Amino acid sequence: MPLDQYNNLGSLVEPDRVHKACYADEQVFEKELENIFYKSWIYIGHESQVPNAGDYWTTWVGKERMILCRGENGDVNVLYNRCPHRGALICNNLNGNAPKAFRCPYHAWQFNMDGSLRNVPMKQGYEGVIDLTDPQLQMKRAERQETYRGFVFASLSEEGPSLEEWLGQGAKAAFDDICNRSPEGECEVVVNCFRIIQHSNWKIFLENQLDAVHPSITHHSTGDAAADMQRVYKEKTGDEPPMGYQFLADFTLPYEKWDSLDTIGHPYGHTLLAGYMGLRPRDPVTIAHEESLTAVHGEKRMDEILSTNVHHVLVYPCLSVQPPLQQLRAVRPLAANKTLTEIWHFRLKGAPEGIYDRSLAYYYHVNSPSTMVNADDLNNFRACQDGLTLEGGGDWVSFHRNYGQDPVENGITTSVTGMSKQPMRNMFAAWKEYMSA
Amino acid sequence: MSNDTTTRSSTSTLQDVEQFLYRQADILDERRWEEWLGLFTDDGIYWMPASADQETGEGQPNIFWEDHYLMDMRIRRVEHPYAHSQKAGHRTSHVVSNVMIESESDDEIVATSRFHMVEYRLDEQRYFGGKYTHRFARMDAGLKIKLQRVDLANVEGPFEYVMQIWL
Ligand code: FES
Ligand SMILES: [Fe+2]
């Protein structure tokens, strides 16, 4: 579809439907990188990923390759992964520790963890030629870097709203709800990153996360298998089956249940799903967790924290966070039809081990490379992408469900039903704004 | 000489183990699920660590960490009429080789081997390779797996799509 047919990219988005070029066109994708991924705030990693001086992890912001690292002075930095000498990638591993300094593998220029040049071999060749203290000869730092409750973001744009302003009350909930559940008010990453490639556009993943119509259909087989095994487990052992079985069985909740959930649309495309499965059974783990929070905050605040009803937060365009289970998936678009997800989970500092076990069970069943849940999601995403790439057969994607019915107040949209396509409309409203700029 | 005795017993052990591993690969490729479950002891576990240096699967992230119940669940899923990602056909072919006996006693054998596997789905072929470490129980009925550890060559990923079935 030649893009010059359109006056501007914003015209690909109508209030209740969007053009397939939004997902399938490489030119649109390039423009998304420029207008969205290089302008907004993008999640880089968690401070606890790099506990010691010299620790680093590498990741992506659009097509840019970035380094998250910690310096001798304890500061966490975000740098471009590029040597100012001849341009080689400095860190060629996913993660590691660079004792004292980064050392370029090509000609051994050395850099401090803040990017400044530390040493160059055979300096005399540069004497009187260039000044080795020139900032051009440093590893470049991200244009902006800010941290919210341990979660590090970078923006590759000098200008724009501060991180807190951009996150707003909606997206802050993702991190507040994780951290508040810890008696110490902090979480800590479990140092394991599952990386899974989706053969589909990055938006298809985000939209699916808040698509409450799909689970009982897409995950029918897994939901049934888990419900079967809950029964078998009880019969054979006489015990309650592990909580992970319930996580899977919940995917085939009846439509009425999904319909009773709430979706909330915030500015900048951040979107929430509220209401969820019972994570406060009267078991010893939950009770111990309640006690640990009550000891710090008193009973009222403990109850406030644990009844926070956020199931899923999309920090647009880069994150899908599930705070009650401490799951985080970072979205790294590689091409219009290719998306890398970096999947992490967190421990709540000071909470009982059983609370971590729940997070781990969810991480395994839903988010690991052997997931029986995303097996079917990713299959759908690919089918969507392949269909959207077709020339014929139609041009538009429908977001009509409950269009015009969702209440708006102070720029925040709520939904009349959990199945409303309000989340998709909210994300595309932000998309249109970014892309029209 | 005791050395000869060791060699003789290891040769027959090696044959038993090799035959077991070939049969296991065949069962997996032909999706004979009842037989698959029968390869494991009642408390047997199939384990694929999430990193090369992992020492246990208990209480930490894994790619696979499945007992009989979870294996049974996985079987029920792939055989479910609505498992649509299985619909277009899903075929695998394993080759197991380089079989070595690490240790053996009256009731246990530990053996390592290497595998290559191709998987065909949706007009595409994926390729996996790695190392198996089998901890066998010697039972009256023959060998049963207490723990099968599977170390993938590409354990760090990134993975193109997921693994629906054990490797
Ligand atoms: S390219 Fe890095 S030192 Fe030469
Ligand atoms: Fe899903």
Second form
Amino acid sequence: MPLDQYNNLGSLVEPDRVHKACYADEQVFEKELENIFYKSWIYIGHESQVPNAGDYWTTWVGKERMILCRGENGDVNVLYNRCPHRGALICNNLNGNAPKAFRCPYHAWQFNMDGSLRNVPMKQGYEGVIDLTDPQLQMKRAERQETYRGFVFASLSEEGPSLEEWLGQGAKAAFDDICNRSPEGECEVVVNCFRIIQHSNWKIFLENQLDAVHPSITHHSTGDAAADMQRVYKEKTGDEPPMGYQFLADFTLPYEKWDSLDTIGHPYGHTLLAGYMGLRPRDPVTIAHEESLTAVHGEKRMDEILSTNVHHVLVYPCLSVQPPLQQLRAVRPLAANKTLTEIWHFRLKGAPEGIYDRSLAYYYHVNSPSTMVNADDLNNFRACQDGLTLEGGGDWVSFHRNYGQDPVENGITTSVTGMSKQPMRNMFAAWKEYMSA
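Having displayed the form predicted in complex with its partner chain, please output the structure of the form predicted on its own.
Excluded here are partners and other molecules; the one chain stands alone.
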């Protein structure tokens, strides 16, 4: 359907509802790439993914193919994955190491890790024709590239706020919370990651991450089964069951518990869900973690770090981060009805190995492609997408719950209840600003 059927893209978003075209229209999706993914900051990867000179990973910003790589001087670079000679992809693998230089598989042009042209075969054919130092013959770098605490972002726009300004305190909390939990103040990625193709719009996934209404409905069977196994384990062994059971049993929490949580909306669409999991049992692993942090920061600061009240942070539009569990999901839109998500997890440098094991348990039990939790969500996502593509049945998606009731202070919105649709309204308010710019 032509875009001019709408008065403007902003008209698709009202304060308490949005038009289904925001999810189902391919032309709207193309405008999202242009106005959101090619102008804001998009997560590329973590510096620890490329520890050695010549290491590289390939990824996407919208439909653009990009390379994260480390040069001989130690610098991390973000390049377009395109040879300036004939346009071939320089790197066809997901990751690898180019010991000396990138080499185009088509005509063997060679490039340094900063994108500069290193050598070409039979270069005398260019003498007097074109200067091989000409910028158009170098691999193009991302228009802007910045790093926050080891997390690398790029923007394909030469203009706009800096990364720190764009993240603000709301989104920086995602990375500060992960890194601060390390006695060394740093984390490192554990390669590789899980990848899922979701047959649904990228926004449906992000909205679901902070939807406090659905867990006890969608995931109740998983939660009930885990709670039953907790009882069986304790009866048979007399010991407390592994924390992995509790990760799933938490989905049996009553509505009232979810409703008591806070969600907080920040500028640029970043949104936070407060913590609800008990991640500080009095077990040897947790005590050892507390001691390692206390040795560096003192007891007061240690308690502040481990009491940070965050479970989920959405770094809009590209990330879903769970800081206390060292998890990150990167969102790569492929089409209006198709989204790639990459699920990464991290190790805290200097922390007890058991803390990593806890993260790994959550990674496998909750976030992996094979879990019942993910299967439940993916089924809902596709059901929503299928319904939103129907011609009949209505044109609007409701975000009415607690509309007009969430307090706002200095541009930051705090939900009046945990089940308020504040996160969805906050993200779409940012969407409207991006799309109307």
